[in-house]
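Single chain ahead, written as structure tokens, the form predicted on its own.
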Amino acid sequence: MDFRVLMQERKTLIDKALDYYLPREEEYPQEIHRAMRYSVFAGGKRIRPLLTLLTAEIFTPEWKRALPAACSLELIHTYSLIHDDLPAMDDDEYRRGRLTSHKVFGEGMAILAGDALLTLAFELLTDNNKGPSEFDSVYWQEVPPQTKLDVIFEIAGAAGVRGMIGGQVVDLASEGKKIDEQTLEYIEVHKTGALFKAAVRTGALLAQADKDSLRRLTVYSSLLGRAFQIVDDLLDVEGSEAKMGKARGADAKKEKATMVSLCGLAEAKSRRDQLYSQSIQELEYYGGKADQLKKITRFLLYRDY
């Protein structure tokens, strides 16, 4: 099947799964569930969903088993956006060409939007769902509690102050200083490396991938997560602002520490495409298996939005 048919067939289930799964914006009370709603339908690719279920793939045909996790990856993406976004963070107006959540439903109803989106992942990480339905597979089901547990503590740990949190304390400390590249690695492995290795990693361990495997894809997600920063990096400098839906300068004008300001528009690209190298070289090993997870990762890393 071709590439992007089949990752907008799967990005079609990821949005019906996640609808199912939120609150209903009639549900009382009702500010909270229309705000949870927004910032998550507000045109997300989709991305760390996507690495999960292709990673999952690599190894069974029933990589459904893999969706609950895959949403509350998305979930957990969607609420750091928001809280990205609050004027104490990188105060943003706009995200994906829409107003940022605090600008729509206010600061303190985007910061317990943000709240409630991360706890809802855990709750589809912990409970059995609500099935039966196309979105409470048995395949869920059938997932060893082991397992489950393994696949919460990948998350949380990714989610928390030894990842994505622990990447963007350090981020916002860098802000208007001069680092060096032991620190910017930090910030890019952790800011947003960490959810792209725990995506993977939780693919792999939902699919029982065997111990090999989950050393070759911690490293393949590893790499991925550091050349998609330094592409989110390259496209605040010269991205299409129409496609991002949001205007390019905003690193320089906070005086954030990035790649291209650490060493140029030209390494920058030299470091993705070495990065981009070295992550299909782990791919390789799975042969035919891994072409759509190969695709995806050219997409991610040569996208102009």
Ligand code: GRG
Second form
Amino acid sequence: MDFRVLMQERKTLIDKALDYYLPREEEYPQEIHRAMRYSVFAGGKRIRPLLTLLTAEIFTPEWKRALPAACSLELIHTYSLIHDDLPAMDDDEYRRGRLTSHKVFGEGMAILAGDALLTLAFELLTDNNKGPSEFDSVYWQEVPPQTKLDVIFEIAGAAGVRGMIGGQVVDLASEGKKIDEQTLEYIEVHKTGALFKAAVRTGALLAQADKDSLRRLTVYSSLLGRAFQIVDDLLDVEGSEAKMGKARGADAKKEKATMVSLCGLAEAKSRRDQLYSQSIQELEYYGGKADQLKKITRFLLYRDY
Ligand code: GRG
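If the one shown is the form predicted on its own, what is the structure of the form predicted together with this ligand?
Every chain and every other molecule in the complex is listed next, the one we just looked at coming first.
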């Protein structure tokens, strides 16, 4: 199947599942449910859940079992963006071309919406709800309990202080300071890379991949996470403003240390290229079965938005 058609199909499935898992807007207290849905359905690319599904697809036709876990990663990602935009952190007014959560709902509600998305993610991962929906009955109940525990451990670690939060802490502490490349790498590997790694490993765990595959895919996703962050830095200098829905130059304005500001544009691109080919090499072992994962890797690292 054509890559773009497949991506759209998977994205539609992810959106339907997210809609099912999130509380209805009409449910009391409505304000928090509106805030949660406002940010989850704000035009995100769904990269992390797509990576989970495409990784599982290498190993099993039962890849839909990975859907609840894939969605939990998108909920955690959305929470991190809501909190990152707050005045106490990056203080951003716009994201994806729309007002940020605290600008629409107020700071208190934005904090709570982030908290609620994070906790809902773990509710999803532990849920044994035997409801009538395909999203309850098919996709999660058949996963062995030990695998569920492994996935919960994986995702909690990636979201926590040894993962994304750790990266955000060092990022916050580095504001306004000159940082070296090692510190920048720590920030990137943890702040951005941890969820990427968890997304891929979660797909592999749920598909019962063996230890060698887990090791190979851990290397692949670490390289992808690092390259993704470099691309994020490149887009802030050369991305399409129309497609990104935001102005370029935010990093320079905030005097943020990025791979571009530290090494220059040409070197940042050369590192992206190197990381790309190394990451693809890790997937060669799977031949055609990893074609879609290879294509999304190329798309993510060579896009202009
Ligand atoms: C507040 C605990 C806490 C953590 C925040 C991820 C993060 C940590 C902050 C986001 C800051 C940022 C812009 C990082 C660069 C890489 C990144 C995560 C970009 C956004 O991810 P995409 O492109 O976003 O997947 P969409 O909009 O497609 O969902």
